[in-house]
Amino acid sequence: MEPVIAVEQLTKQYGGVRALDGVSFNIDPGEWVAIMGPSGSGKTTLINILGGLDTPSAGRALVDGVELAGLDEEALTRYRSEKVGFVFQQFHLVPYLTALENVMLAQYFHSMTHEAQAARALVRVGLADRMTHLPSQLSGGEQQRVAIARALINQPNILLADEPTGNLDEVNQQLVLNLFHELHAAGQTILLVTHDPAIGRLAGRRIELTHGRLAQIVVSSADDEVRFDHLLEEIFISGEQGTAARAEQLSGVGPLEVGHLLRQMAELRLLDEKSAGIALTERGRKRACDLVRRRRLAERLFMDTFSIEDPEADTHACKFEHIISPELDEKICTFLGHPRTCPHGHPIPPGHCCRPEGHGEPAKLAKIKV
């Protein structure tokens, strides 16, 4: 697959300040990529160059194989109206135009106006009943959704978003991020600038900048696997206790991430989408059961054998559960005498190594001082 964006040794100099310093990366069609870094790291400069709003001092930025620095002003104007859609922290809506007219304004610069298309764009972002309202009559979240509809009206290949939730409260942040998730699921390529790690983790990859240089590129899937495990355990334990798991009560995951993670888990068939609440599929239950078993065996090992007390034992067990192989799991279980419960009295799900007729209390083991 040819990259939709190719950045090669991109450099931008402003007087004595080097905002970008030899940055290189590729982005494939349909990716959602977060551009992250502290203030002054070059995030907005990078987005402006990719959007044709600024030019590099050195290096190349290619979109669909076309080098942006080689385009004249007329070609750049056409590029901005056809290839990219912009969503900024500030909404940049014309105050005396309605929501519908603000969306149609983007079509005007594309030498066309089609009211029905603009209306469909607003319906897509959930504003079917707000089309005739002025920006002053809309909430911040609604204004940002008008801006997103305006960015999408010309069907751009790439959506460039610079801190799009920076001026929104938590509820409207979630609405806008849900919309980005839907766009990505439909195949939209998204580059989103953010300083918020929770928002950055929603993307498939994170490109992290420091002082204008590429610090690292992080694939989110590895981080997500650990979060999946955490949520699976919580849901499993809620079931053990006879209570239904609820999204707003799940701990250790921020409210901006939990919906995103639950959707991904449903796509992986770990959760049952048809259930009224949060319910594990057979696949999810098996994975959760294995996790709980490994963690509780690890607690037994650390507390009974190594004399490590809580909360240190719990911290070690939490890390240990992700690295124990099935073979090591059985060896630990056998070494401990196939215990029924963890040190806190919670049941340890039996494994293949445990006798069908049941397993006894842990054997008397010599304690090892550490």
Second form
Amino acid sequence: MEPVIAVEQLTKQYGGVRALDGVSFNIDPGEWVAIMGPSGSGKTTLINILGGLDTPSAGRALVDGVELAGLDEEALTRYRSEKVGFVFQQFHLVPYLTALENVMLAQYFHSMTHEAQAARALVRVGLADRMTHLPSQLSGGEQQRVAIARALINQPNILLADEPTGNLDEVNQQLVLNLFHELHAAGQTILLVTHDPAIGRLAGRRIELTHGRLAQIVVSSADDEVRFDHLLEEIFISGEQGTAARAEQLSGVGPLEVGHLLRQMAELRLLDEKSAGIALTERGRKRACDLVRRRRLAERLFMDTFSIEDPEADTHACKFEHIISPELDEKICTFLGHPRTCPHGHPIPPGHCCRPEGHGEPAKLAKIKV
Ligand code: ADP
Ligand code: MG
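Switch from the form predicted on its own, shown above, to the form predicted together with ligand ADP and output its structure.
Now the complete complex, all chains and molecules, led by this one.
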């Protein structure tokens, strides 16, 4: 697969300031990549170069195999209107044009305006009933959604977003991020600048800059697994207490991430998508059950055997549950004499090692297999 973006030794010098210093990376079609780093690290400079708003001092930036530095002013204008869609922290809407006209304005630079198309774009971002509003009559979140509709109207190859939720309250942040999720699911390539780690984690990869240099590229999956585990446990424990888990009550991860993680977990078939509430699939239940078992066995070990008190025991158990192998799990369980409850009185789901001795709950285990 050809990368949609290829950046090679990209450098940008502003007088004495080196905003970018030999940055290289590739982005594949359909990826959602977060550009992260502290203020002044070169994020905006990078996005502006990729968007054809600025030119590098050295190195190359290729989009769809075309080197941007090789384009003349006319070709660059066409590139900006056809290949990329921009979303900025400030919405940059024309104040005296309606939402619909603001979107149509982006088409105007492209070719012909097409009102029905612009209207569809606004419907897509959830603004069917705001078409004729002026920017001043829209909330910040609505204005940003108009800006996203405008960015998408010419079906760009890449969506470039520079701190798109930086000016929004939490509710609108969530709405806009949901929109990015939908676009990503539909195959849109997204490059999103953010300094918020919770937003960065929504991306498949994070490119981290410091002082204009590439600090690291992080693939999300490794720490996602730990977050899945925390949510699985919370959902399992709610069920144990006889209540169905609700997204807004889950505390294991930040509010911005919950929806994203639950969606991913449904894709991995850990959660039942068809269920109205949050329900574990057989697979999710098994994984949650193993985690809760390891956590509670670890608590027993720390508190009974090593006399470590809460909350220290709890903190250790929380880390332990991710690293105990099935063999060690059984050894600990056997060493402790197959305890049935944790030190707080909650049941320890029985493991393989518990069954022959009759400590387990065969009826329940038989049910899991059905
Ligand atoms: P970020 O978006 O990560 O906060 P920027 O890309 O905006 O960082 O800026 C990187 C560095 O380049 C900063 O030190 C900034 O002051 C400098 N810089 C950015 N744009 C210009 C410019 N047009 N002229 C001079 N210096 C600039
Ligand atoms: Mg910036």
